[in-house]
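One chain is shown next in structure tokens, namely the form predicted alone.
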Amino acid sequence: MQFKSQAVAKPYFIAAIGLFVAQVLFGLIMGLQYVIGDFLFPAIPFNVARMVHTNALIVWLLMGFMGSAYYLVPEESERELHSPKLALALFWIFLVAAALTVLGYLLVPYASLAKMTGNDLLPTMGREFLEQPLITKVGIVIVALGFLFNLSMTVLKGRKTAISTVLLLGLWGLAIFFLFSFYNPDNVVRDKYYWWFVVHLWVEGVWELILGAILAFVLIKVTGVDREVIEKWLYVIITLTLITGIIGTGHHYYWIGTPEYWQWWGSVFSALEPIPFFAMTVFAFNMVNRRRREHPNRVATLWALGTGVMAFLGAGVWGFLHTLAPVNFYTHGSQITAAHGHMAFYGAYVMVVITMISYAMPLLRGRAANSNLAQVIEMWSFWLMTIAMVFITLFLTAAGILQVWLQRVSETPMGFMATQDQISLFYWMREWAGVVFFIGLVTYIVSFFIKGSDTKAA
């Protein structure tokens, strides 16, 4: 059933998709500056790509969540959403803010930047991730209030779900936690400690509600498996997340002048983690194989089993593989550490993203599903990016071994600089793995480009 104001999440990915461009972009220019170290200093230093890497990766996830629940809500709620007006001031809003943001960044000095939004007033810059003035912090909270209000109101006077259920639960999440980046005190170790509040929790806890319940709709749809299997699994899934993902935030503690206990605590819920991922690859191919019917739309239920296996393996099978604390002693903040963060981003959240989106866009454009034709480039852009992001983990966990070696377990330890020139053959190769992930990433958009015989939605 299609509802009017599900259209409102059309803006929303495709500005998720403009925004994953240019997260691609500054990560090639950040790879290149790896090995070429004044490749366009000082337009553009290290710092600053870093920054609009990781903080472009964070909105458009964002912007992909916002539309994934635009399109779901209403669906699931059987109603049309509470305000579609307020969706979309808020979606300019938010791209705006974004946009003026990523300028500041390019354009102004950061300790300027500082200066001029309000930072001597409550500090809250200069942490990773929470790169963003207090004004942008403060608009980011606003469109969550709003955002929230709007589904919150549509899902009350609708049919509840488990899946709508699970969803909000999960916004609600990302939007409290995100409320600690606010809180910057003096001491480093508590500093540490409540930014964690934000950056483990939202990925390694709430963001895996959202990532269940999208997967879960997208299933529904494209199998016909009965509501009811679907939503035993994600209960399953999502107390296995909560119970792993909350205590498991501990893994972070080991080294940052917490009690020692973290060890322990932080060793064993995080070495459990896995587990939920595993469910989640396993309900998926299990959800594929009970399906009821062949939907039009094969290449949606690709990315969502692509979603399973590759979430299990770079939140899971890589996060395990650094995560005890005997280990993580000499891997903590190595290439290891990135390799893990390239392919659970990619798997966990990028895919899922995507797998709604190439699930909804036909829908919205009055589609069943794209052409055979533009199904097949879709699926190429699948491949590419995927296996791509496959080497660059690879070629990133070869570096942090070899890193990990020379620099910190090696009886004759080399310093950081010459550890970097005898790794460079490594980011040579995961920048080129690199470029080809951004040819799948064009090709993906250019399979919503391609025409064909369509089946019509009914």
Ligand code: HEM
Second form
Amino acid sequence: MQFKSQAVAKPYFIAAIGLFVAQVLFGLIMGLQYVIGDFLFPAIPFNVARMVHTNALIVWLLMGFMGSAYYLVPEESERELHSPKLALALFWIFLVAAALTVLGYLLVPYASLAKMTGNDLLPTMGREFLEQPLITKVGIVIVALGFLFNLSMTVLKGRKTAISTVLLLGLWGLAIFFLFSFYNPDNVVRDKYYWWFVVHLWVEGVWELILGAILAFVLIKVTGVDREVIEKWLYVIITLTLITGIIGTGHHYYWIGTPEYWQWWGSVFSALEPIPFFAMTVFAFNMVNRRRREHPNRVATLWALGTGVMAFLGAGVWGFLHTLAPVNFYTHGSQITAAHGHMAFYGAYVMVVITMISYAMPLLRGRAANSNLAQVIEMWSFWLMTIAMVFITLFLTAAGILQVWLQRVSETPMGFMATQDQISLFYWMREWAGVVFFIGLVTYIVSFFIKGSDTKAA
Amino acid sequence: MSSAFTTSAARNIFYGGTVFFFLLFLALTYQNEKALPARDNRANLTPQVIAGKKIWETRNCIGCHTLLGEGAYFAPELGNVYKRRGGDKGGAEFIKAWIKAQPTGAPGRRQMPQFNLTEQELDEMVAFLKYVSEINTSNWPPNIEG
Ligand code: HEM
Ligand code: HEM
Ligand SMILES: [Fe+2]
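Given the form predicted alone, state the structure of the form predicted in complex with the named molecule.
So here's everything in the complex, that chain up top.
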């Protein structure tokens, strides 16, 4: 750690991991409800568990991005953070708001929560991923603005690098596109059209800039390859991302009442979206092969390479699988979608946040790298979580293919619930893979508490 | 990558490409808005339908169901449920009776909560689902089962 103020990243990382645990626990609850329908009903209905699962995911990834930015920007700018106090204050505001929101989901009927929190003033709730009460949404905007102000001031006063510029572009984009969550037209088609301005333009747009910048930063640090080379790659990757991903939004506009020309725009451009993900994989391996030093933090390098591979598989391959309109006609809104959603979120965003934590946390704790034993245990957690996620994806894909076949392709289509009964075996296997994932996550947390005698001095 | 291709060239292509495709996207969005009235059933967007949408949202139906294929995959597609359950001949009655009868309490079966909707709210809910079922979705879903 070169600058004192980088230390504000630490609480963000710790809270992120805590919320990650909550996310996966609620995933396991839902996974069980898929096969034992009345499990925990009516205490925790499926929709409530799902809100906790997905919103905890989003919030912990945002916490991870913020922590990463607070660590990365001072080092890139070669100066202390504009205001470490503001960063800490915003941390507590964000954490308390997230906790209250989750408690609200769990303890108050959703309709009452909506009433209590001003949804009648401006109805924004009850849409997938954007279920947060109005006051939480406003809180997110305030936290994001404070955060961006803090970082932008730091960058403006310091050295400007491609990495910090791209990171800030991504983060500003994140905040700006979130504003569409306040727009909720009565017309369902228009509601859905602009809803994707948040969801798609996040994960297949501006978040990829954040992803690229964090990965580039860690790769410079662990490989010692010239900044010039890495920054050129970064620009090429994010160029490919945005020229395919912006129009690629069209792959969500096939069947929601929008005009049919979107089937062409969406299919053609989104079919190209895997290219930047592939480039990212090649980039990561290339840089590690050309490394100029053996960094003692080997596990951070493993996470960086894993991000490249798994993001390509989850977003690139599993995204391509169902992105062409004639295929999507059958797979739209099926378990195939869930399979892709899981591996893409894990491979791209979960893994890049863990990459950064893995690299930065030892430094924040005053050493260049953890002891050999701690690293080996962290590597176990890498393999457990990653392989479990591969199996979750494979089982959901199998479930999805059967679902589509029985319910949508067949000459004598089965009803939804009857189809679900037919494929419950795969849901059981997904749940077991989920248990392995959870064991991997526990192993990951354990690795933070392993001492060992051979920690490397910072 | 060759050294003739500099970082600043890469950066300029990034900004140029992004601005170009973003503007193209805005143009397509404009075109989209022009084309929607012919497809999105807005003529039937009555106050009752709008009230129904709000009930749909404040009960978080999307947390279990899909609507036009978007949402959760735990429970049936509802974009076409009005038509699946009889359309103008019985669809409304079926949907209202269904919502009132929840949860089924059948052991081991997926359960839908009881929302205690009033008769008026039930009518609004049905009006909303009928309106959605008449949106032109390019023949999606592949069949009535959703
Ligand atoms: C890291 C990047 C990505 C993430 C995190 C991600 C995540 C997701 C999620 C969560 C959904 C479900 C949304 C919903 O609930 O309705 C989804 C849908 C979809 N994604 Fe991705 N995605 C990524 C990249 C891609 C890419 C690169 C492609 C195409 C090559 C793609 C193609 C699709 C398609 C076609 C759908 C719609 C599925 C349907 O019709 O049901 N995604 N994605
Ligand atoms: C123990 C592991 C997990 C289990 C059992 C699990 C289970 C589930 C279930 C049952 C759903 C709801 C599907 C539906 O709507 O019907 C879901 C949704 C989702 N989960 Fe997980 N999950 C797990 C881990 C994760 C992880 C690690 C991530 C992030 C990388 C994640 C991201 C998501 C996303 C993005 C959705 C929404 C998908 C969509 O809308 O298509 N889950 N999960
Ligand atoms: Fe997308």
